[in-house]
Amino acid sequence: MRIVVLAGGIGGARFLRGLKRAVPDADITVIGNTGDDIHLFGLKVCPDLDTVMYTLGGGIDEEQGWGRAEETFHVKEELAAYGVGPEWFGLGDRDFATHIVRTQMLNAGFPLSAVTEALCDRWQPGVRLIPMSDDRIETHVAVTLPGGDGGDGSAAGSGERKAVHFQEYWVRLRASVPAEAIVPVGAEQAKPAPGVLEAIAAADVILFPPSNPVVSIGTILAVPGIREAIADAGVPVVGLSPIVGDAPVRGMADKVLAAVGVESTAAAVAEHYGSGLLDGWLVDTVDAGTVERVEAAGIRCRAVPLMMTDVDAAARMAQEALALAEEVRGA
């Protein structure tokens, strides 16, 4: 079976250990989201797409769900001594190392995808992981401070109207201000990866595990020709709900949702991606009573438990995605 995964950062990440888990046979590309991207230091760094390698490659903090096992922060507090910023983001030194080398290579003309697949080598995660594209492509959000930001993540004062990126806006500001709009700058411009396209028209089923459906998989289809291969690639279409009762799992996806105009609720994201792009939809058994709402909108939809508190709970879901898909497959 050759499934298709969109994938952002630590919801995707232990969806795909689950799916790796429920089917260890299957032959599973990740298309990763790099709207999240940003240079610091000098140095690209790429937080989605390393957190699915390290998840999978058994080098991740479970605890925090990002970020490298057993890390130290010696690099980060000799930059703050010299005054070297951001210190917002924490970046450990053992993660340091996969940032330079990403660098290196891109500085010595590698594209993102073939320095990505240099990477896993060394992770070795067990499946094909492919940047959504080879191109710059950064989300911006767009902020109206109300007074001023110190860089404390605090806000108040003088009603500054702004663009910061994502980065700055999830983790310095916390989402602490309305995101009134978010903007995956370089998208409209970029082109899909190497083999993103191929892999699409290769799937037997294609799958949107509970990552933001804003700012992580719909960055990914904001690249022109993605959400078009997708659509038309003949396959089940199955994603799963980052909204349970109403809240977001975790992080802010609640935030995000409210600037493109979608109530936080199972439903309302199922239709914000529409009937021409899923197939199916999985939502939480608290959220049973969607299901009526979300098949009204073309979609099949079922109730199943969506929280992934461990790898088996995971693998469940996963379970239940490719039911779905072959559910689908079959009316």
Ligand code: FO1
The other form holds:
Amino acid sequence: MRIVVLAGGIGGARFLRGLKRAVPDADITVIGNTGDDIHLFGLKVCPDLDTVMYTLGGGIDEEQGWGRAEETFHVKEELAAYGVGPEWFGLGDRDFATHIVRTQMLNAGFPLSAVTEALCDRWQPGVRLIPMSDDRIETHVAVTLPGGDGGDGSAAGSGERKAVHFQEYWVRLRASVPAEAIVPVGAEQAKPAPGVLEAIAAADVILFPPSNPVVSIGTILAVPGIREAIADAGVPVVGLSPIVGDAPVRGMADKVLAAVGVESTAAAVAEHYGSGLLDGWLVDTVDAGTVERVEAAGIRCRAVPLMMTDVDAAARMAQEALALAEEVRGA
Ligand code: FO1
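Just the form predicted on its own so far, so send over the form predicted in complex with this ligand.
The next block holds the full complex; its first chain is the one shown before.
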């Protein structure tokens, strides 16, 4: 069975680990989000691609969900000693090697898709990981930062509106100020990476894991041609809600959902994707009361446990998603 999965970071990666266990013989292609990418210290860092690669390759820091296991931070400490920032993004020594190899290959003229394939040669994730695009796309967030404290003479609370890089919003600001707009800069001019549209066209089923619907899956769908290819694929498209009991299971999805006017509920996220895209939607058992509303939106819906407490739990979720896909296919 050929499965295509649109994946962001931690939630997507953990779901994929379950999917691999549920259907070990399936041919899985992951279309990875690159909107989180950031250029630091002259290096290109691809957090979501690396999270999938490390998680499925066995190198992830399990409890953090990102970065390498058994990490040290000597390079980071030395950079700080030189007063070279930013200090708010925790890049470890082992992780730096990935960004050095990636940047070296990009500078030699290899596209990001070829670089990702080369990095995966080492990690053997057991899936084909393709960036959504080889073109540069970076998600920026419009915010109003609280005004100065008057120390510089500006009126306190004057509020300075600016666009910050997604990682600065997510990691330095901890999403502590409302996201007023989310813009995947460069998406309009970008093309799907080689293999993306072909994988979608050849898929037997397409899955939206519990990744962030705005800055992860939403960003992948913003690459011209990808949303249309999925809508036209003619195979079941099934998603799993990242929102359980009106709150995101992890991260701060509710903050970015508000930016696009979507309430933080399992049903609202399904409606946000729309029946033009989604054929089926899994909500957690605590949201069983919302099944009717999702079905009224023209999307088949089932309530099943959606907490990925371990790989077996994620595998059960994957099986439920595939079963719903078969039910939809037969409809
Ligand atoms: N997330 C954090 O909350 N704090 C960090 O210092 C941090 C560093 C980091 C370094 C490499 C990497 O691949 C991911 C990293 N992340 C960090 C996670 C990153 O912000 C992800 O993009 C988000 O978790 C969303 O997927």
